[in-house]
Structures are given as structure tokens and as C-alpha cells.
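First comes one chain, alone, set out as C-alpha cells in the form predicted on its own.
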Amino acid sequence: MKQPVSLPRLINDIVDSPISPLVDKAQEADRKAIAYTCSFVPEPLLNVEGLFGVRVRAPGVSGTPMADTYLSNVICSTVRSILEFVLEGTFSSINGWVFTASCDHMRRLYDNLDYLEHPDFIHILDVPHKRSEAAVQWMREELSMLAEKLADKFNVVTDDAALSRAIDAHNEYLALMRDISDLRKRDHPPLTGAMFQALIAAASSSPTDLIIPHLRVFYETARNAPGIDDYRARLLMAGSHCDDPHYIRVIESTGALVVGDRTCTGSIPALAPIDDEGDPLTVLARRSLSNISCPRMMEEFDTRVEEIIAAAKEFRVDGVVLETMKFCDTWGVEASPMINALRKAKIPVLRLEREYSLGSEGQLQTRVQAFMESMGK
């Protein structure tokens, strides 16, 4: 496909890095860098002053020699190949971590992580399973405990007028990637699906605020650049952890346009604007607990089904690929009745098992052919 324009250099090179050379930079400036590894933990209140949240990815990791020997051959390989780059020293200049008991993948990781390099600053929220208000209040409990110890060990302040302030200033984030990815429902694209995952997996590892200026430079740009008009199909990605764009870059290379993604690293549901009324802590909680797009939440599966169909027909898709994580434990359980219930709407599904790793890209490839070959593509 011809694409019109190109993602700047900087967000190439923060995406082929563990570490974003704005982390650096922050920290240059004194500001302490807070790693997390799940949707769930609420980024404002690791983006108070003096703080910054760090979405740690692994990418370019060749193998997982010294994750496996502490973790069962049945954890996923995004858990290994991040807890490699532990013990490899690639994360060392994190200040610290905060994890979620997500699911079991994610507690080991920290368990390990604890037990390895004893972090200075180490924490895991208990998220509830349900979206009640009791669960609700569980969970702004959790997240007034993480706010007492972020101050405590980092001299920051975390207050309500703090925490209101991280919001607006996420919301300014939220807003214009909103806008970037409205950009995708045009029905010729200026840009790919592997370039928007490639903004998104830069805006989450680096600080926000530094971000956003190379953010709004190429939305300038592409708003006002002509569309992609040679794809065969369009199709939306659905399903688990997805933080490498080469990934969609390979699905792509078929002459598919990915135009939309909700995954928990994609744009659906996480670039809905965060409510700027109430109480910040219980605001940042009933946030955390909105995001179903993981199976975890297990009574939510029908409102997840609605809601690919409802995002199957803004983004006006030929066909949804499921892409799995192997040995994800609650997709591996969800994944066969969220084909059946979109093949019932008529909506044409390709599922796609992955590990962490690009590999075998030719037989991505040719699944990805025969899905639009199947559709009349």
C-alpha cells in the first residue's frame, strides 16, 4: 500500500526501544519513572508532578533463557520476555512498578520480580472483577492506598487537586489521539493501523507531556495528507495484548487496513475521555473498572460482544481478527463463544494465536489472505 505520510523518526525509534529516550529526558529533570504492565492501573495517578507512567514493552526480545528458569512454561510470553529484560538490567533505571492481580500471568510476574530485584518501590492492586459500586469503592480503596505510597517514598503530592490535574492533562492526550484516530474511519486513511499502534506504544512508554508535541505535528500533518486508496479490506483487531506494531505491519503487508483496535493496548475503549467531576480517586476507579475489554471481567462477555459490533460498524469493517496471546488463560476460555456470537451478527472472524515474538510471518500472511480471499476480497 502507498502510505502518504511516515511517523516521525523519534517514534520509530522509541518503538524499537525498552526505554523511551523521553524517559531519559525526564528523568534528567528529576521526575521519577513509574513502570505498569496492565490497562487497569489508572495512568493520572502515576503522572501526578514529579512522576511519570511508563508502559514497559520488550521489544527485540530474541528469547527468554533466564525468565523460564523462574516461570512455568504455561506463563505467557509477554510476562517472560518482560521479566528477561529485568534480569537483563534494561529496566534498571525504573523507579518503580505497579502491577494489577489481573490474572495469575501478571501476579507471577510480579511475585518474581519482588523476590529478584527487590524494586525500591514495588505495589499490586487488587482489582474487583465486577463494576458495582461495592466494587467501586474496593477498588478507590486500593487506589487511595497506591496515592499514600507514591507520596510517601517520592515526596509527591497526590491530593485531589493533583490528581485533577493529571486528569486534565491526560484528557488533553486522550483528546488528540481521539482525533488521530478519527482520521482511521475516513474511508481512505492517511495512515495504517501499524502506525497508529506505533503512536499509541510511544505515548504510553514515554511522558505524556513530552509526547504530545510530536503527537500533534504528524496529526497536522496527516489530517490534511491524502488517504490510502489500494487496500483490499478493512478489518478491526480484537482480543488481547498487542504492543508491537511490525505485528500489524505483517497483517498489513496483505493489502488489509487495520482501522480499528480494541485490544488493552489498542484505542477502544482507552482513549475515552476521563469524567473531570467528583471525587478524583473514586473517578480514576469507576475509569479502571469501565475497561471490560479484558475477560477477566467474566459477567461483561455480552456488553464486550455489543461492543465489537457497535465498533465493527462505525470503523465500517469487512471482517474482525481475533488475535490470542498462547496461554492466555481468559481469552483462551472467551475466544470460541466471541466467534461464534460475531459470526451470528454475520460478521466474519480470523482467529489468530500469537506469542510475544513476531514469528512465522509467512504463515500470518497467508492466514490473513485467505480471511479476505474468504470475504471476496
Given for the second form:
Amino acid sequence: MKQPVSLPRLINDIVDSPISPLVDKAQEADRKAIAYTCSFVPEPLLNVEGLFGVRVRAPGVSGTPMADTYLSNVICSTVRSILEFVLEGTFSSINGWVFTASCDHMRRLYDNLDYLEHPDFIHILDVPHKRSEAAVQWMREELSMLAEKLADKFNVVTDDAALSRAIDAHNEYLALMRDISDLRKRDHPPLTGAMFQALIAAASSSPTDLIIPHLRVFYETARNAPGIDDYRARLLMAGSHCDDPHYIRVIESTGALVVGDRTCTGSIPALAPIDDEGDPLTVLARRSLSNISCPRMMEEFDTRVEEIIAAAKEFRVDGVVLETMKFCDTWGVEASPMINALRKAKIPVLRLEREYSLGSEGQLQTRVQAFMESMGK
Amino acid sequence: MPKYFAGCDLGSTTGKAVILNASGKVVASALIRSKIDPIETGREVLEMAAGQVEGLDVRDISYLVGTGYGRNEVPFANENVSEITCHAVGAHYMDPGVRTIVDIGGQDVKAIALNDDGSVLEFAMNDKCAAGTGRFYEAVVRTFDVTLDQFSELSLKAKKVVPVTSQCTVFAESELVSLLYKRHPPADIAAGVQLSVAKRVFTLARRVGIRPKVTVTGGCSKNKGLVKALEKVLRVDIVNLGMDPQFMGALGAAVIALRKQGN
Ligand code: SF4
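Switch over from the form predicted on its own to the form predicted together with the partner chain, please.
Time for the whole complex; same chain goes first.
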């Protein structure tokens, strides 16, 4: 596939390193890095003045022997890979950690990190399994406790005005990413799915204000670039955690073009603008509960299916790749009925079960190629 | 010069080539063990096949389709198609009634469900691990110190089945050694090995649905003991395709090449 644009070198460097060089830079300016692992954590709360959020990834992890002794090898490998890096000391420059009780595997990560490393700051948010108004109030309480704890520990201001400023700044980032995402709706998108994933991974693991100028440079080049016209099929990626652009690169090496995503680390619907009216904590609580498509949320199955169908139409895809992390219970339960529902809606689906780190590239290519061939592409 | 169409399947263990004439008849086929360099395997196996047709040079083949792991490396290929599609096309070409294919190759096990027109409806494939594949059998026959054919025959002579619990290639070797030391009849252990592979295939095939006719393709299809064990666990008869099932990928590729004739 001919690629009209390439990523700035810094983005590639960030993608391949567990700690973004921009994190070091921000810490030199006396800002504190707060790590998080899950989309339910509201980024603006970690981005108040003096702090910045870093979504942790474990690029290049080679096996998880140490983590396997504390967890077990039937725990989701995203979680094991992050713990392995924690135990190797890769994340020791991080100033604090915020977790969510999004699933049991993540909770075990929190427990082990707390027990083994005693970080200076560690907190876990309890996230309700529903979206009702009562759930939003519950979540607001959770966020308010975290806001207070952050303010005390790091001597920062987390009042409404500070949060509103952080929300505005985050909206600037979201708008830019939406613009880039919209380029993928073109008949001939100028960027690949792997590139988009790299931008997301780099941005979420760097201080937003420091990465925005680089994203903007990319956007300006990409929007005037000619576009990829030699792809075989347009695909939408849905499913669990996928913060590794190389995984998408292998999929695309078969001639497929991933034009949209609906993963918790991908673009939609978490790129929607955040309300800038009303009580900021309530706004953030509501957003966490309603913009993240995660199978842990009970009673929302139909909504998740509809979101994928709508995205498949919006991005005009030929088929959906549902990638799920091995041993993930929530996706383990969700995947089969979801495949049935999507097929019923006449959308071809390929299910890929995967481990966090990339392996068996040949088999992955074969599966994707056979999927495209079965669609007559 | 009449027109010829070929398929070349570069697998992890063997390279296969099939040549068809313009009316779709198989005029040549060849199989060799894979070399380190897939391009060399491809070149050699294609030349062997072309050598069976008088006056045919590989370069004169009208359309050539590559498949298998080395499909990007097939010399002179006009295009490549995944082995899943090729096995489906090949098996359907030999018997249009086939609806389920179990392909057991050197390092892969696949189950493929076909539509009535022979296109792929659904497929499932093993992950990294080589349990239940040709690689696994290589380790097993090493332990038994026999050839694969002898092993297959041996398993057919079993009076009862000794359960072999480990499906992992590495662990199975030591489990087999200890079963042999415990003086279980080798034939019964061999039947246990076949059953353990068949059970693994069963799980995979269940994911795509087992609809007759069912056939087995790939290198392990020649292992009669395994085919018998598969019939037992899948509870179906396995149909014979009338051509060496190891060639189904290459045949499918050649059929796709033939279908491109007009283009
Ligand atoms: S992929 Fe599944 S198991 Fe892993 S963190 Fe996400 S929800 Fe939990």
C-alpha cells in the first residue's frame, strides 16, 4: 500500500518507548505524572495545572515471567505486561497511579502494585456497572474524593474553575483528533489505521499540551495529502484494549485499511466533545459512564452493537474486526453474541483473539487475508 | 503452445505445486520438503511439476497463484491467495458436496466451513502453539522411534486407548516416555495420541460447525489413525477427495489461476 504521509519521528519514538520523552520534559518543569490504565479515568481531572495524565502501555515487553508469579498466566496479558514493567522498574519515575475497578484483572493489578511497590500515590476509583442518574451521582462522589486526594498530595488546585480549564484544554485535543479521524472517512484516506493508533497511543501517553503541536503539524500535512487508493477493503476495529499500532500494521500489510476504531484505546466515541457547561465533576462522571464502550457495563449490549453498526456505516467499512484480549472475561462473554448480532445486521465479522504483545504475524495475516477473500475482496 | 495454470503452496514443512490444463485437468503435481529459503523451495517444486509436462517452462505458465505461509515468496506468481480460501476451492473442486474442511498442516490446524458455492463461510485456526500439527507428530514419532506411517498403523492396532493428557508438543514427549516406561502397550498409547489430536480438532471444528460432507486436508490427512480418531470424535464419515489431500491448497490455487483465465 502506498502511504502518502508518514508520522513525525517523535510520534514513532513515543510509541516504541514505555515512557514518552515528553513525560520527562514535563517532569523537568516540575509537573507530576499520574499514570492510569483505563478509559474510565477522566483525563481532565489528571490534567489540572501541575499534573498530567499518562496512559501506561508496555511496548516491547518480552514475556511476563515475574508478573505471572504474582498474578497468573490466565490473567489478561495487558495487565500482566504492565505489572512486568512495574517490577522491572520501567515506571519508577511515575509520581502517582489512578486505577479503576473496571474489571477484576485491573483490580488485581492495583492490588499487586500497591503491595509490591508501595507507590507514593495510588488510588482506585469504584465505577458503577450502570449508567443511571444514581450511578452518575455515585461516580461524581468517587471523582470528588480523587480530586481532593490529588489536591492534598500534590498541592494542586482541583476546584471547579481548575477543572473547567482542564476540560477546555482537553476539548482542544479532542477536536484535533476528531478532525484527524474524519480524514479516515474519505474514499481515499491519507493515513493508515496504524498511524491513527500511533497518534492516539502517543497522545494519551504524553502530556496533552506538549503533544498537540506535533499532532497539528501532522494534521496539516495529512489533510492536504493525496490519499491511499490501493487498498483492498475498509475495516473497522472493535474490541478490547489495543494500544499497539504494530498490530494494526500487520493487519494492514494484507492490503486492508483500518479506517475506524471502536476499542477502549481507540478513537470513538471517547473523542466526542466534553460538555463545558454545568458542574465539572458531574460532567466528567457522566462522560465516563456514557462515552466508553466497555462490556463491563451491564444492560448496554444493544447500545454497543448499535454503536458499532453506526460506525460501520459512518466509515463505510466492508467488515469489522473484533479483537479481544485472551482471558478477558468481559469480552469473553460479549464476543459471541456480538458477532451474531453484527452478522444479523449483515456485517461481516472476523474475531481475533490476541495477547498483548504481538506474535504469530503470519497467522494474523492469513486470517485477515482469508476474511477479505471471503468478502470477495 | 496450450495454456497451463498453476498453484504453488509453500507451507512450513513442504512445498507443493499443481498444474492444470485449460480444461481443468490436473496434468502435473510435485511435492518437496521445504528448504530454508522459500523462494528456492518454490522454484524447485514448480520446476519439478513443469518438468512433467512436455515442453513446459515455469515461465510459460499462463497464470500462477501462490498460497501457504510463503505465499508472498512464490517465484513468478501473478498473485497470492490465503491458504484458507485455497483449501476451500481445492476441496470443493474435487467434491462440491464438501461443507467442512479440517486442514492439519505442519504447524497449523484449521477448520473451514464452506458455502454451497465453495466459498469460505467461517474459519477457525489454532494460535501460535504447534500442538496437534505435523510438528507435534514429528516429536511423537521420535519418541516411538518409528516412521509416521508405522506410527499410524500402530495406533490402528490398539485394543484400548491410553489417555494422553498433554497436548503440548514439549510436554507430550515426556508424558509419552513415562507412559512407555509404565509398560502400556505402545499401540494403545499411540491411539491415545491420535485421540488427543482429534479432540483438539473437535474443539476447533465445533467453532465453525460440523456439517457433512467433512474432509481432511493437509499433510496429516495421510495419517490413517488420526483420520479414524477424527471420525470417532466428530461422529461423521470423512470423505476421500480422490486426490492426495496434501495437494488441496496448491490445487485450489491452480483452480483460482484457471478462473482468472479470461482476465
Ligand atoms: S482487556 Fe478485559 S481483562 Fe483486560 S483490562 Fe480490559 S476488560 Fe480487563
